[in-house]
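Take a look at this single chain, the form predicted alone, given in structure tokens.
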Amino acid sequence: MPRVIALTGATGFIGAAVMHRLRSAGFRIRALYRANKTAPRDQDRSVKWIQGRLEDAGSLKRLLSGAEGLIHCAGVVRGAEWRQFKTVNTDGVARMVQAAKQMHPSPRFLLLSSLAAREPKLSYYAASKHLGEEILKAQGDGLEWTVLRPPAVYGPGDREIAPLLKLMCKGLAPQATPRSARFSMIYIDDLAEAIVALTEQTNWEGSIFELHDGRPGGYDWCEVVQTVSGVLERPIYRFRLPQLLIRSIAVLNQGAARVMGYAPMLSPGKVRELEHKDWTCDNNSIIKAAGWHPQTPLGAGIKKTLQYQRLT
């Protein structure tokens, strides 16, 4: 009988890719979707959609019943206030931990966190992800668990990178990071493969893993722009945005968001994340634990993303 995996965040960018890879690996999936949303139109019999919310213990019980593993991808990346991040990224983890502990046997728990959790003082988002990890460590006694911290994730279907790629296709590449800043990246399919590779391991020891696309030491912004330019086969003009301007726009954006009720991507916290100079990762631990290796270098991943978005 196929093994059953419970999955949160299955309708999101990362969660959808994880679900697709789980199907290919032969798992049956129970996927949680929001109670105020219409059930996804998916006729695949390997997927059972569970309507509910992270705040509803009953829906979490239905999600986890009979599952051997839980992959918790649900998360909030945009917001103007602490509570918007805390409710899902911190409190949501606590509820999932308690629900998992009430199952007999308890499912193994894989938490998709973020590299930002390394620097919790930078932003509400980073702090909420860090606290989610700490809750799993403190309250996950009796559970087999592991944490995965991806760096910048990109690929087809990512709405965050699409505006920037469109601008590059027009020959412009604004730079908001320090010149010396370096960051790792990972293509969405490689991340999904890593998650499934960890899921298939028999021994979880409460580890925290980071991963990247196979480029030790990551990239600076100039290298990313050069890669996109090479894929497009045309030059891209790179220009630096004044730091004061970015910070001012972020403050105004956050203020407007609080008044108008939308969730901003550019906030003072996000600016502090952009200004941080080291978002690089190391693959050694996850390669040793799961035998996973990245398959998609940046140029190939950018090409696939541009083709999907019909920008080439």
Ligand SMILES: NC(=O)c1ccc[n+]([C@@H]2O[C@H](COP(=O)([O-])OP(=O)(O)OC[C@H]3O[C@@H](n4cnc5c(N)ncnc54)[C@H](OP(=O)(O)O)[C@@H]3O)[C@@H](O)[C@H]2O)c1
Given for the second form:
Amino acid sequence: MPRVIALTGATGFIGAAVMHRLRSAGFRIRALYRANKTAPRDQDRSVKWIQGRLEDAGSLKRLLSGAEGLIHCAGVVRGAEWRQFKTVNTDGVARMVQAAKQMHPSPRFLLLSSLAAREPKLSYYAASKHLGEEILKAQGDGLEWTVLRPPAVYGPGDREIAPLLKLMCKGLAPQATPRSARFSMIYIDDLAEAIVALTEQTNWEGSIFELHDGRPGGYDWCEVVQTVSGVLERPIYRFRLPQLLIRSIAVLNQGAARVMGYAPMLSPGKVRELEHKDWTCDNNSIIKAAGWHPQTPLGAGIKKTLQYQRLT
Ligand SMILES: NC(=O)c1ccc[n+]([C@@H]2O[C@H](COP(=O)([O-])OP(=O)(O)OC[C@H]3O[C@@H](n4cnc5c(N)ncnc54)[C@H](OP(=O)(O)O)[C@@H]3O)[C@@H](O)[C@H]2O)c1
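Output block for the form predicted in complex with the ligand, input the form predicted alone:
All chains and molecules follow, beginning with the one already shown.
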């Protein structure tokens, strides 16, 4: 009998890649989708789409029915208000934990968190992801659980880093991070592979794993721009954006978003995340626990992403 995994966020960037990888590993999937969005067109027989949302506890129980494991990828990555992040990234985890505990047997619970959870004071996003982890730790008694904290994820389907890549293809690379800031990155397929590798492990001991693309110490912005320039085989002009300018735009953008009701990417919280100097992480624990190794160095991942976006 194929093993059944419940998956949230499968209509998003990371969840879609995880679903694809789970399918090729032979799992059957129960995937949550929201009614207010177009029903997913993917009618593959290994996927059963369950209509619902994190705010609806009944739909979460339907999602988990018969599943031996849950991969909880749904999350909010942009917003103007604390409430928007908390409802999904914190309260959503709480509802999922309660639903999982009511199942017999309870499914194993993999929470997709974020490196941002390490620095909850920086932004609403970071605080909401941190609290999501805390809820799983505090209320997940009786559940087998694990948490994965990816760094910046890029690849086909991403909407956050894609605009910067497009700009670089036009020869421009604005720098919003401090010169000394370093960050890890990971290509989407490597992240999906890590999630499946963890899913296939038998022992989950309430661990929190971080992971990156195989480059210890990560990158500074200059190294990323040089890599993209190497892939494009043309120069890219790098210039610093004055901090005061970025902060002012972020405040205005957040204000406009509150009035007009859209979810902004650039907010004061996002600027504080960008200004943070250490978003690097370590692969040792996940390699030991899951035998996973990243396969895609930055240059190769950028090349695939640009080809997908037809920018090369
Ligand atoms: N992208 C990154 O660089 C990155 C890095 C670290 C961690 N993460 C984490 O990875 C997860 C996925 O991020 P992503 O980049 O794939 O985001 P995304 O493309 O915006 O996808 C978000 C997913 O969550 C679903 N969702 C949001 N609110 C929901 C709700 N109330 N009920 C049910 N489903 C809901 C969305 O469904 P709809 O399609 O219906 O909107 C979508 O499937 C998030 O938890 C994020 O914190 C992302």
